[in-house]
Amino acid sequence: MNAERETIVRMTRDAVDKVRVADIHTHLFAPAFGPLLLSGIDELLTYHYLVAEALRWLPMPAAAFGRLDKRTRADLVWRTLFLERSPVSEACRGVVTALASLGLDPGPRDLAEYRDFFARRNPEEHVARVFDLAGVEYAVMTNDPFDGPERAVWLAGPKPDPRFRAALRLDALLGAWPSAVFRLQAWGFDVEPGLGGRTMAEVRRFVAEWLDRTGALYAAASLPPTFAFPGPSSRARLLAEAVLPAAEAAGVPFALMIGVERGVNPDLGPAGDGLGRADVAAVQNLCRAFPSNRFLVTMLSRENQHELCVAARKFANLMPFGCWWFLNGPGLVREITALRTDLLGLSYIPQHSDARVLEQILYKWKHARAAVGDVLAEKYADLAAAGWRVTEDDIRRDAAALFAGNFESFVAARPAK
C-alpha cells in the first residue's frame, strides 16, 4: 500500500468512525414506552437470530424451547452458542461486541456478571450512554397503531424524546385488511370489507391522524416477495387510493420493505420467517404512477439488489436503503455498498440497524461502519489513482451525507414532536 492510499484509508476510517448516525429503521422504543423498550443480556441472547441458530444444535423442539422462561432460554443459548462452540456468526459476534463496548470483559464468559451489570444500570442514563457509544444521533422507531400497548401510549401522549423518532407502520392495514376492518370500525371509521362506500376516504383520514399524532418521518410496510403493483388486491388498492395520497398530503415518504416470507417454519415464531426474490417492476410502477410521492425501499433478497439500483437510476423519487435482515453481514454489506456506489455514486442510504434490543445498536453500527468504510476507502483510493485530489473535508462531507444527510434531505425531516 503506497503512502497516498494509506492516508486515504486512515482519513476514511476516521470520518466513518466519528460521523453521527441517523438510524432510520429500528424496532426500539423511547423510554416513555416502558417495557416495549427491550434491553439487557437476556434480551440480547433470546433475540430470534440467536434462537434460530441455537435450535440447530439443541435437542428439543422449538415449541418446547419457546415455553421456557426467558432466563432459561438465555442460559441455553449462552451455553450452546458461546460456551460449547465459538460465537463466530454475525449475531453471536454482535453480543460480544456489545459487551465489550459497554466495558464488560467477554473473556471470562461470565453470564452472571453481565446480568448483574444490567440489573444495576439506571435506565435513562443507560440509554444515553448506549446512544453515545454507538454514535447514534437518533433512532427511528417502528410504530404500529394496531398494537394495543403501543397505541395506548400514543393516545396518552408520550413525553417527546428527540432521540427517538416515529415511523408509522401499516402492515396490519395493508396485509390483513379483513381483520383491520373490524378494528377501524370500532374506532369510529366508516369502512367496509369490500372497500366500497367511504372506505378509502376513511382510511386516508386514519393514516393522516396517525401521521400527525406520531409526527412520523415516514409511513412504511413490510411486504411479501409476491407484492405486485398495480393489481386488484386490497393491498394495491389501499396503497393507491388511500395510503399514498395521505402520505403525499402529509409530505412524508412511504417505505417499502419487500421480500419477507412469513412463517416459513411457524414453530419458530419470529425466528421462522424466510425470504424470496421479489419483482422490482412493482417498485418502478409505483415510482412512475406516483411521481409526487417519495419511496424509501429495501429488499430482502440479495438477487434483487442490482435491479433495485438500476431502478433508482431511473427514478429520483426512489431511495434505496440499508442491508436488511439476512443481508446484514459484513460480507454482504460490503458487496451491496460497492454495487450501490458503482451505480448510484453517493445517492443511497447504506445501512440501518433494524435493532430490536437497545444494545444491538452498539455492534450493528460498529460492524456496519467498518464494512462501509472499507468500501469507501477503496473507492476514494481508486479515485485518487485516476487523478482526483481526495481531501479529508470531502470524505467527512460524504460520510455525513451517507449516514444521516441523505435520509434527512429525502424525508425533509419534520421537527421532533
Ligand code: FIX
Given for the second form:
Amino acid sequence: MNAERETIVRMTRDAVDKVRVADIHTHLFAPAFGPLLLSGIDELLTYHYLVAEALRWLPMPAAAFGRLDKRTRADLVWRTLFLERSPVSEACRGVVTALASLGLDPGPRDLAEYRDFFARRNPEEHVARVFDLAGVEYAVMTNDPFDGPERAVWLAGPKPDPRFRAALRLDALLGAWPSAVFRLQAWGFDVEPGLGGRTMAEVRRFVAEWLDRTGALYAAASLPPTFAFPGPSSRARLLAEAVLPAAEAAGVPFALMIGVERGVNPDLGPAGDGLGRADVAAVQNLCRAFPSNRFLVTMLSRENQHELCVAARKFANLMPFGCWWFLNGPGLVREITALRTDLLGLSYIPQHSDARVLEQILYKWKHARAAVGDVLAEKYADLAAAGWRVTEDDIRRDAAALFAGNFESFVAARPAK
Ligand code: FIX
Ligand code: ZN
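Mind sharing the form predicted together with this ligand? What's above is the form predicted alone.
Following is the full complex, with the preceding chain placed first.
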C-alpha cells in the first residue's frame, strides 16, 4: 500500500469507528416496556439466529428444544456452538464481540461468570453503557399496535425516552386482514371483512391515531417474496387506499421489508423463517404511483440487491437500507455496500442492527462499521488515485450522512406536491 492509500484507510476507519449511529430498525424496546427489552447472556445465546445453527447439531427435534426453559436452551447452544466446535459464524462471533466489548474475557469460556456479570447489572446504567459503547445515539423500535402487552404500555402513555424511537409495524394489519378486522371492530372501528363501506377511512383513522400516539418515525411492514403491487389482494388495497394516504398525511415514510417467507419450518419458531427472491417491479410501481410518499426499502434476497439499486436511481422517494438478517455477514455487507456505492454514491443507508437483545448492538455495529469502513476506504483510495483530493473532513461528513444523516433527512423530508 502506498503512503497516501494508508493515510486514507486510517482516516476512514477512524471516521467510521467514531461516527454516531441512528439504528433505524431494531426489535429493542425502551426500559419503560419492562420485560419486552431483552438483555443478558441467556437471551444472547437463545437468539433465533443461534438456535437455527445449534439445531443442525443437536440430536433432538426443534419442537422439543422449544419446550425447554430458556436457561437449558442457552446451556445447549453454548455447549453445541461454543464448546464442541469453534464459534465462527457471524451470529456466534457476535456473542464473543459483545462479551469482549463489555470487558468480559471470552478466553476462559466461562458461562457461569458471564451469567453472574449480567445478574449484577443495574438495568438503567447498563442500557446507557451499552448505547455508549456501541456509539448508537438512538434505536428505532418495531412497534406492533396489535401486540397485547406492548399496546397496553402505549395506551398508558410511557414517558418518552430519546434513545428509543418508534416505528409503527403493520404486518398484522396488512398480512392478516381476516383476523385484524375483528380486532379493529372490537376497538370501535367500523371496518368490514370485504373492505367495503367505511373500511378504508376507518383504517386510515386507526393508522393516523397510532402514528400520533407512538410518534413513529415511519410505518412499516415485512412482505413475502410474492409481494405484488398493484393488485386485488387485501394487502395491496389496504396499502394503497388506507396506509399510504395515512403515512402521507402524517408526513412519515413507509418501510417495505421484502422477501421473507414465514414459517418454512414452523417447528423452529422465529428461526424457521426463510427467504425468496421478490419482484422489484412492485417497489417501482409504488414509487411511481405514490410520488408524495417516501419508501425505505430493504430486500432479503441477495439476488434482489442490484435491481433495488437500479430502481433507486429512478426514484428519489426510494431509500435502500440495511443488509437484512441473512445478508448480515461481513462478506455480503462488503459486497452490497460496494454495489450500492458504485450505483448510488452516498445516497443509501448501509446498515441497521435488527438487534433483538440489547447487547447485540455492540457486535452488530462493531462488525458493520468494520465491513462498511473497508469498502469506503477502498472507494476513497480509488478516488484519490483518480486525482481527487480526499480530506478527513469530507470523510467525516460522508460517514455522518451514511450512518445517521441520510435517514434523518429522509424522515424529515416533505416531498413537493
Ligand atoms: O421482520 C423483521 O423485522 C425481521 O427482522 C425479524 O422478524 C427477524 O426475526 C429478525 O430478527 C431478523 O433479523
Ligand atoms: Zn427486524
